[in-house]
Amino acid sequence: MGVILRNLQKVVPLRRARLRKDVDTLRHILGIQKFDLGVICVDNQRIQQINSIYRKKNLPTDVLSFPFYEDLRPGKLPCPLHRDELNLGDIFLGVEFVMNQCREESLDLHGALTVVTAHGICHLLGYRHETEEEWTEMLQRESYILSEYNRLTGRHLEPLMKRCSQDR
C-alpha cells in the first residue's frame, strides 16, 4: 500500500519528493506500510476553511487528522476486515503555517513538516491530547518516533508539541 501526496498550494516551494520518502521512513518505524495514507499539502486559506468546518475554529493551523478508523485505541493498529479497509486516514498539512513558525523559530520546514507529518500520524493512530495524561501519551509516543527517525537518518528532529494544548 502507499503514500497519495498531493500538494494543493503555490505559496511555498516545496520537495515532494523528500516529503514522500520522510512520511515512507515514518510508516515502517510505525509498522504501517500495509496500510494507505493520504498527505495532503494546502496554503493558509484552506486549511482555515476545513479547520472552520470540521473543528468549529475559524484559524489556519498547522495539522489537521482525519482517521478512517475513528475508534482506534492509542498504540493500537486497526485490525481491517477487508482490503479497502487498509488505509488509516488523511493528513492536512498547513504548510504556509508551518513556514511562517519556522521563520519565526528559525527552524528548517522540511524537517518541521516532518515532525507535523508524524504528530498527524498519531492522531490517525488514535493519540489525542485534550487532556494532560492523553498530551503526556501522545508527546512520549511522538518522541519515539523522531528518535528512532534521527537514529536512521542522522537528524536531529524534536516534537513541537510543548504543552497540553487543544488548539492543535
Contents of the next structure:
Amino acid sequence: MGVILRNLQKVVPLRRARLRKDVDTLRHILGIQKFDLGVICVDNQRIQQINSIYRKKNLPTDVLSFPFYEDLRPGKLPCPLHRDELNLGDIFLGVEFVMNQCREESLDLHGALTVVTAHGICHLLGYRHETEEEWTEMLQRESYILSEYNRLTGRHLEPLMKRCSQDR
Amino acid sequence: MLKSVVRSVGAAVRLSSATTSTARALPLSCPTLRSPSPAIARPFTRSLWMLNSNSSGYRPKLFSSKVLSPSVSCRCGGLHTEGDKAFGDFLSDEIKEEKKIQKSKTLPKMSGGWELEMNGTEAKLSRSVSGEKITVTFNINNSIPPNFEEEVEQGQQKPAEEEPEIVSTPNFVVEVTKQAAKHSLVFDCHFPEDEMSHGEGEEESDIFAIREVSFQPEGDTEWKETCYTLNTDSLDWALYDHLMDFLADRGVDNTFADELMELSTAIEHQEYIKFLEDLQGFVKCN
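Since we've got the form predicted on its own here, give me the form predicted in complex with its partner chain too.
Let us now look at the entire complex, which starts with that chain.
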C-alpha cells in the first residue's frame, strides 16, 4: 500500500506524479512508509464545505487532516496489531487556496503543496498547535522535516510559520 | 451516484437501457392463452366456444381487439389500434415535455479547440498539439448509469422538483498519435460510478479514471486483442499518475472530463428526442 492520491478539482493544473513523489519523500523522512495515507486535492468550494462541517468554520483553507489515530503522542508512531490499522488517515489539500496564496507571494505551487502536506502529516502524527508549547513543538518538527527535504532535493522550502492552518 | 430517470415534473419517464424491458403484446406462450382445462376439471369455467359464440344475447368476447379498420385514405399498410393511438398521443406529450427541459438546441462547445464529429450515436473529438493528434471517442448508447432507487429517509421525501438530473457518463477512448508513427497510444477511460454520487462531500474518486492502456495500430477502429494491454487495476500508482499527467498535458484533464459529460448528456438528450419523434412517426403512419 502507500499513498492514495485523488484529484477532485479542476481549478488547479496539478502534476500528480510530482505531488506523489514529494509526499513519498516526506514519508521517507518521517519513517512512515509502511503506513497508508490519503491525499485528496480539492477546490475552495469543497474545502470550505469540509471546514464548515467539521470545524464549524465557513471558510476555505489550505489543509485539513483527518487522523486515523486520534490520540497519538506527538511524533510517536502507532504500533498497529493488524494490517488494517497501517493507516495514518487522510489529508485534504485546498489546492485552490494554496494556488491563490502562491500567486500573491510568488511561490512555487508544488513547493507550497509540499510544505502544506508536511504540516498535514504532522497533524496525523499527533502534533497540534493550540498552545504556545504545542506550536513550538510542531514548528520544530516541521523545520526538521523540511530541512531534510531540502537536503535531499536541493530545494528551499520553509515551514508554515506565519499561519496556523487549522485555526482558520 | 445512481440517478433517478425521472427527468422533470412533467414526468417524462423512460427506462434505462440497462433495465429495459420490452412491453409488447401478450406472447402466445402466455398462460392465459393456452387451451383451458376440460370442463370436468374446472366446472365453473365457461368454455371458450361458449364465449365466442354468435348466438343471440350478449356474449363477452375474450379476444377481440378493437382494431380500427384502416381508412381508405390511409393505405399505409400498417396496423392501427387504439393502443397505437394512445401511444402516439402519449409520445406527443413526452416530446413536448422533453423539449421543454432541453437545455439548448445546440450542443455545448468543448474548450481547448476540440473539433466534434458525429457518426450516429458515436462522437469523436479531435485536436492537434505540436504535431500530435489526439482523438477522444465515445458512444452515448448505454451511457447513463443504471437507476437504483435511493433510499428515502424516514419521514422525508424528495419533492419532484429536486429529482436529480440525468447525466451521461460514457466510457471514452483517448488516442494519441505522434507524427509518422505506426502505433497510437490508446487509453480506455471511464467515469467511476461512485464519483457521480451526491453526498455530503463523500466522493473520493477521481473524476475520471484510466482503465486500460495499449499501443494499437494507427487508424484501426477495432481494439486489437493481440496487442499488450496494461490494466490499471493492479498498476503501480506512480506509473498511473504519470499516465494521468500525460493525458492532462494533452488536454484530457478534469475540466475536459466535466465538459465531456455535459456534451454527452446533451447529445444523448437530443438523440432521445429524435428517437421519440421517429417512434411517433412510425406508430402513427408509415
